[in-house]
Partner chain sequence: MLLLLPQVLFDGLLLGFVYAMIALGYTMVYGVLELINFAHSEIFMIGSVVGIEVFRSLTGYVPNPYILLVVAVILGGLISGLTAVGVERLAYRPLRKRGTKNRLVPLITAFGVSFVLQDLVKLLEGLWHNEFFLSMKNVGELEQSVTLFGIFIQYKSFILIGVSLVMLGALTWLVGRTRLGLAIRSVAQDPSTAGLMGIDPEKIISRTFLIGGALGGVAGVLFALQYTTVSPYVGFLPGIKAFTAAVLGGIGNIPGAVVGGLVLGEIETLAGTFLPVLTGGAFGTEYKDVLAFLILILLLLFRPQGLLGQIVKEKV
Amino acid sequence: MNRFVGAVPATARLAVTVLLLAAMGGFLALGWGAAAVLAAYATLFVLAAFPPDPRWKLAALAVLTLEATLGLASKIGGDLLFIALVGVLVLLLRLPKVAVWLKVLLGAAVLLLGIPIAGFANTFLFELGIQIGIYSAMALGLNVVVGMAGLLDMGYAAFFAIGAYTWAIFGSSQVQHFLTTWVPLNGNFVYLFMGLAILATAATGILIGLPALRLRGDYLAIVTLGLGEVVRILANNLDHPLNLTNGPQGITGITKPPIEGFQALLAALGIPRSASTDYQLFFYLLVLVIIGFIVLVNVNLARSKFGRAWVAIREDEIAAKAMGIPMVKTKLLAFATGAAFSGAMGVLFAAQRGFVSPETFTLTASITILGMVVLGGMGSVPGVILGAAALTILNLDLLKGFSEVLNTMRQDGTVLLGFPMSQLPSQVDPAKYERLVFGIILILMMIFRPEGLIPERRGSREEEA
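Chain structure, single chain, in the form predicted alone:
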């Protein structure tokens, strides 16, 4: 592949990129959404496989961002142009020899202009962006445990559940089932409860870790799996004799944080307001702030003595112990740090959704978050974010969208390649085979790219050596 890429003149690569961008702009002007989407994805492929000079590549990504944003604002191209914007962010992460401030500027344009404009045109894209952010934050927390310290945690959703139920109980009328004189807390307490959830989940991680972290490998995975199931079963059954969690029915009517000040800011900036987008934009921006903080913490932890100790344990626990690294203390710190991230996002999830139930925190959720870490690249911060975005989009958008297309074709009696779609069995529903698709993706990753989509720098240098 590298030999083939090198055989293509740089001017030809640049010319193809320019032609594709020009074609995309023309297709958008004509309202040809499908053709514009194909041109956008062809541009991304050319920029990834046949990279021109990095400065030209940055300019091409900027033009692609502008065109995709205009298309989304005009409701052309649908969710696929949103995915193209995510592809722009991925290529920015891998763009060498370009000033950091230029990449930050274009990334900020995508996150703070492109996606919000798309969200105003299609509110589902706001929800998709929020879910990507929540799962990215949790995957970054699990990355500390699995990617840095090498501790296989199969019950990570338990900490997510603890954080979510912490706010759900006290931020709704559920609290009156066991504290009759108590009233639901005001939405301003969401931020306080995020801090409380961090402390609660970190303490839970330490208490569980004290006996469990003496184990290694598969034994540790089994114990943490049991932890996740215990928390879910407790949430499912703590509706009697004292109704704490409302059992399998879940908790509804969870208070959201007040956003009057945010709405006043939107009005002052002249941004269009509506009941369906104000809260979504607020939670989207809040998630971005939290993600930025978590990334900063991750990067600094990786460079600290604790990060180096975690990597030493991951590579060879016996050698790390021989070098004087305290095993229990170091592992507990990793477990508590990862749990704290998940607990904070649990509070945010409950406040954003307004509803929590035990079905959200199953073993499948833990496996999905672990799959995000493995897919993106264990130990790699940008890789984990990419893995979370890829699997969230696949689950919430692509598979469900494909199912809707198939159902429409069944109902309309469409004939595809001579086959009447009305005769297609109802069991052929891509959304139902989400776990199968996840499994196939992970198998292919283990065969062809075990280091992940964006490998950890340390790991990639070792591979090259």
Second form
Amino acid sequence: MNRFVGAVPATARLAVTVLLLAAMGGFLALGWGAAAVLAAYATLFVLAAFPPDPRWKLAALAVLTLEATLGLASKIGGDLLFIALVGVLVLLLRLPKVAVWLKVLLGAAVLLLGIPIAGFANTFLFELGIQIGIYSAMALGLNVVVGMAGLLDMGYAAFFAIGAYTWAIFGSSQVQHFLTTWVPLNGNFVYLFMGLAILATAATGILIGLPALRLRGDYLAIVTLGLGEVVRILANNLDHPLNLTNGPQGITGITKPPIEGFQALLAALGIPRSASTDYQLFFYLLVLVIIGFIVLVNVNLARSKFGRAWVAIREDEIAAKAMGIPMVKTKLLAFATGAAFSGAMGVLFAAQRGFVSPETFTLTASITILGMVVLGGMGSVPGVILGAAALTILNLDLLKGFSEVLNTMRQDGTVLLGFPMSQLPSQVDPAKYERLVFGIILILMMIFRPEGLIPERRGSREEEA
Amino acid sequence: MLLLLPQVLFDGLLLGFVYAMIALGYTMVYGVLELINFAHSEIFMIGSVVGIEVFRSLTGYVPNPYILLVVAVILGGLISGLTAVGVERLAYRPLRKRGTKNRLVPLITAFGVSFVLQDLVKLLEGLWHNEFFLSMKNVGELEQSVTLFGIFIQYKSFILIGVSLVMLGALTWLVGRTRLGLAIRSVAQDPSTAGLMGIDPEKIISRTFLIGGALGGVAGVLFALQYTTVSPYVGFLPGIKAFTAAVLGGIGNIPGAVVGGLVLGEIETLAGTFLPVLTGGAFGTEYKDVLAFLILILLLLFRPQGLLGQIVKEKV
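Pass me the form predicted together with the partner chain as well; I've looked at the form predicted alone already.
First the chain shown before, then all remaining chains and molecules of the complex.
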């Protein structure tokens, strides 16, 4: 790649970038959404493949952020421009030779201004942002297990479910089905329950991991796969003899954390408010804080005694054992840590949606999270976040959008390549084919790029040495 | 309650044979590659779908159900076996060629293949019949039954047991008495030395996938005949349980897989019948899947080498 980049003079690269950005601005002013989106993606491509000088690249990213935000605020470009904002963040993470505070400033502008402004114009984008955040946090948790320690956990959604149900049961009137005198807890307990869920899921992780982790890694994959199924069966059937989970109907009316203080703050800052966006903004910011925390934990763990032991085990188990690393204990710690992250996010998920049902915690959910880690790059924090963003958008936005397009074509009686679309069977619904997409991603990544889109730094340094 | 026992044991036997045949596919591939070929559950699923499609589309042309059954078994075994070979060629071989040391890589690929196969079959059936759940055609003659020693037995159950026994016998002969079997055993023991003896390990691996896949496919056809409703996601649970059966018997061990399958089939059927009775309806039949999982966990805890297996030390 680098050889091609050198073939294009630096001034030409800069000129193209400037032209594209100007074109995008023009299209936005004219209200041509599709053209503006194309220009934004072209800019991102040029910045990624033929980057100008890093400082100009940063400036270009800043302009792109501004234009995309303005476009989103005036409802031009919609979901696709939102994806461009995610692209800006990714390029920002990979930007070399620029002062850190500049990068942080632009990153904060995207996260704290760009996305909320887009969210106020289109609440679906807020929801998308929150979901990306929740999935990023979970994928970062799974990254500790799969990426750092090299243990395959196929039932990650099980821990998510345990977390979600702990809060769902005690944070709603569900609790009165088996403890008649108990009252549903108030919203402040959400934070306490995140802690409780961490304990509960870590304990479950140890219980399940202990037998499997003494053996070869493959066994863990099957055991966790089984666990995922068992938790789903329990959630589905524990509505009798004692109604703990309310069975397949799920639990509704789960208490959200109180946000009076936050609302007062918004009023004082003069931010436009409504009942729904208040909560969305709150959860969005909360998720950002949690991700920040999890990234810190990830980075510090990677550099700690345990992180290095995990990598050693991943690279060569027998050699690691010979170096005196206690195998079962170290693996268990990785497995339980990952489980704990998932449990805490489960509580947040239940509180944010106000509703949980067994359907959320299927095998497909576990694969989705694994796909995020594998796509982005096992062990790489920016990679995993990119993977989470890409697959969440694919899942919630693109596949559903594709389904809607097909449905409209069915109803309008469109004829595509001589085939009347109204004849298309109703089972052919792209939104229900996530497994196909994720499966293809897993296979192709393993064959062509097992290190992921943004490989872990440590690995590349070793290869050079 | 005890009056039910012979019937329950017989039903467990049927399920056990299905598990045993799937478990053989896991165990054989594990023997030569040390890979848990998770996609094997989908090979089984493809067999069951082929079985149903044969009965659906040919009943009008072939009036004799036994001929139909033979066609279904052969086609199911063939298509499943070839799919398994194709999967090995397209997904696993490129990984071996590159020589990745990381064990996670083939395992993740196996899961990926499994999901792709599930949704491809779902897409095909969606385009063809617009159905997700597929039901077996009711074939009158095979549904007939006799009652022996108080056990209600359908003709198709005899067929399931008969075909399984024939397949298991053929496999034992193939692995134990033929040149191909000798080659498979030698590759399982040491691929590079086997290569020096003039055996092409790649060819043998491919054959192993063919044999294991064909067994899984036949198991699928028989499963569809016996339990009548399948879907593209039907392979998942029998897949996990057959794997449990393989571990129960000692993974890599062929008689072990059969024993494990039969034991698991019996335990599961017994639990499914008596759990609701014993707990006064508090815990229903659904918990039989949980039980299979508990067995796996306990097994890994106390006897990871399985009933018939030996502990294998990992080599550098």
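Note that the rigid core is defined as the largest set of C-alphas that superpose within 1.5 Å between two forms. Positions refer to the first chain, counted from 1. Here the structure is a predicted model, which is why all the values come from computation and not from measurement.
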Is there a C-alpha shift of 2 Å or more at I441 between these two forms once the rigid core is superposed?
-> yes
After fitting the core, L396 CA displacement of 2 Å or more between these two forms | no
